[in-house]
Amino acid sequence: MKEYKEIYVNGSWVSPIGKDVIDVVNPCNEEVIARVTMANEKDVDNAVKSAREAFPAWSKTSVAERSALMTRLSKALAARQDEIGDTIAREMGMPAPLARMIQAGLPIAALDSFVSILNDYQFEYPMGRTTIVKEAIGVCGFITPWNYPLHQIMGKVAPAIAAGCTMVVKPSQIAPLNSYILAEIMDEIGMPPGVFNLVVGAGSNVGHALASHPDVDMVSLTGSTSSGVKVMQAAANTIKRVTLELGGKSPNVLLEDADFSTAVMKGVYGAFLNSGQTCIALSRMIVPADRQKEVAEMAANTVKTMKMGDAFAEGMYLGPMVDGNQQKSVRGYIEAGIREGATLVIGGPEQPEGLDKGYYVKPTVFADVKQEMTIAREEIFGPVLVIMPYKTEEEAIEIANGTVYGLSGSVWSGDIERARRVAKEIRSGQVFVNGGDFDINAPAGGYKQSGIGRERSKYGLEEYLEIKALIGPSV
């Protein structure tokens, strides 16, 4: 077992003022695999002073000197991809194939994304008689969760990189490790001192110092909608720049003269990758009323060739739950379910046969569900798919709108027009059409409760920068 005493400021390792150590927990087994000394809201304050002596620099780079620094550091994290993904596998439960192309591979490939963009960014251009200049907006802190940890922490810390930003990282105290391979790799690269900075601790003292700092100049959260309220709430006082991606509950609409087989299978795999502890996942599947017995039907028939278990075990698709806290909600989830009078297809609140160690949840469907249950209603973060009757195109949209999240999306029609046409109606930022593939050039954000901002594309670049306008004199 390792342990972590240490974490990174100002381009060294340093023993942190906090003292509180924490476990490190294997979900599929349940053992302890690394132990972690914690930072505090001293810790957070030095690191924060750190970037923000390191910004004035920083933010004067050049855009060739931030792109090869950016180049050295997507070579780095490739050369140690397969270790990243392993590490990951073991702190949150993904199989590790997945965790290796996914969890591994997503991170290079957004960092990739930006270095293209930052070299084809106009930064200064002219609007008549005035100068538009485009600067890099500070300090920033950066709240990440577990269920993606490096890809998260590379969705904020790339844009940030090019915009010449500098920042401070807090990784979820749940799955930290891969953060101390990214310090590491930083490190390595020669990252001037300052410009990146990781600070380990819980989110109610590390994480709220963060946000509400003076010296930090954006805040910006994946996690909860709770833990995004309490992140505005906290940024209020000093009027920083907050972005939040935030829950989901996304409606998957298979209109009637779409192709139910694929529509089907697919949906269930989009609702159950990373064992529904994805905030885009699929998970309400939207059907025409005459055809909800047949639907559920196949999607059990899909769900029975999931095979689950630990996360080097081969064929795994399904792994465990993160945490014992993780798998006690999602139950909960599922005996309100069948408490409210939703038809239970498969699964259900027990442990899975065969496993009796490690936080595992049936992958489970739900059929005759309506909009005021909880189920319907809220997110679940498990594998749990509900199936939702409707009776015309209308109520599709109006089910699939029906709810505070709009984070993603998806509509299948055999008419391409028509699913165009009804996508466009559902409030989300992103809406898959007909199975379109995931686009790591496409901004991610939502509507509504699901967050503030985008993420990746040049629309996640601006995030980090301040518009200035120089105003010349009149000719």
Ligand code: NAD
Given for the second form:
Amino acid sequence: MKEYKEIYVNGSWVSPIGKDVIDVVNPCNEEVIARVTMANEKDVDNAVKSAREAFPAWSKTSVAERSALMTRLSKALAARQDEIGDTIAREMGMPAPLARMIQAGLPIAALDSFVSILNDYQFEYPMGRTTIVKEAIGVCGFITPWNYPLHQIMGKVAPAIAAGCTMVVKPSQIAPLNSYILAEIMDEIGMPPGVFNLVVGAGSNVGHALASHPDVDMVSLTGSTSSGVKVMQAAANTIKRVTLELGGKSPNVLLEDADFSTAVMKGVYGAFLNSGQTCIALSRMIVPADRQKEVAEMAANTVKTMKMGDAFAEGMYLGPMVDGNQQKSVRGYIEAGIREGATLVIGGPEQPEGLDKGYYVKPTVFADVKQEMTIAREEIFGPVLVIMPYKTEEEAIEIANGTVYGLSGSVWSGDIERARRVAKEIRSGQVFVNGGDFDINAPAGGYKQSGIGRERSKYGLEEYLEIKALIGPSV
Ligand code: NAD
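If the structure you just shared is the form predicted alone, then what does the corresponding form predicted in complex with nicotinamide-adenine-dinucleotide look like?
Entire complex below, previous chain first.
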């Protein structure tokens, strides 16, 4: 078993002042795979100090310099792509082939996308007699989750590097191992000391210390909405910029003229990717009432094609929940669905047959789900799909928007213009139209309680920039 006893601060691996040690557990078999020494608030102080000291020189580097470093970073990540994928498969349970492609592949794609954005970006331009100058915001604190751990880190680190910011990263303590690989690579490629710092620790102390630190200019969290509230409150006293990528309960609207067999199959696969532990999961399928039975049958048949098991076993689509707490929580939701009168189509709260060890949950589909039910309202973050019937297009839109969240969505119709029209009615940051695939170049982020700000694209870069007006004399 590997022990991780150091954090990465000011370009060096150092022993943290914090002394707490936690286990990292493989959720497929409940075995401890690593031990990690956690940082504390004093380590955050040191990391912020190093980021502050590095900021003046780093923020003045040229676009060419930053772009070259980002390209080196991307190549070095690509050289270790399988190792990164397998590490994430072990620490959070996603089947390894998928983890190599998605968990390790997306951060590389995100970096490459930001290299292009950086190379084309106008940091300075005239506006009448004023010159607009876009400058790096300063020292950033990044707090990230375990579900797509490196992808979520890179969603912040790549634009921050591009902008000329320096940063302190606090990854999820549940799946931190990938972040040590990232720090190793930062070291190898010659990232100047202090630009990238890694402090692994708990949210309640290290995360809180970053969010409240007077010398941090911006804090960005990807995580649950409840953590978003705490981070915003902690950041308030120092008026720092806050961006939040939070939870979702995203609708997948099937209009009656859609291709149902494709829409249902794609919808179920999407909802259950990463065993439903995906912020943009389309977890509510909204269907014409008179087609609900047919949809439920198609969904159940799709579920039956999915294999669940160890991340390194052949042909798996579904892995376990990340830990015992998550497993308990998801099972609790399934029990609530049954108790509140939804129709259980397939699945249930029991441990799946043949998987005695590991935090598995049966892929579960409910039908006849009504707006007021717990499973229709709350983010479950597990393999649970709810089918909600509607009678008119207006009602479908009302159900789609009947949530405190607004992260993602989807609309299917035989008529693309109709699908786009309905998509515009959905109050969320992204809407997939007729099965549109994930786009690394598209901005992502939430309306309502799904967050503040955007990641990816030039809008993602601009979160890390201040706008300065150099005002010239009137002529
Ligand atoms: P979480 O909120 O429990 O933890 C996220 C991070 O916040 C962790 O690093 C944690 O240590 C830290 N944290 C917790 N309490 C904190 C506090 N008081 N102050 C500062 N930091 C604190 O979330 P999770 O369980 O790791 O991830 C799942 C959640 O993340 C889901 O709700 C999911 O929808 C959301 N998510 C959103 C996106 C998105 O892009 N919108 C992407 C992935 C995950």
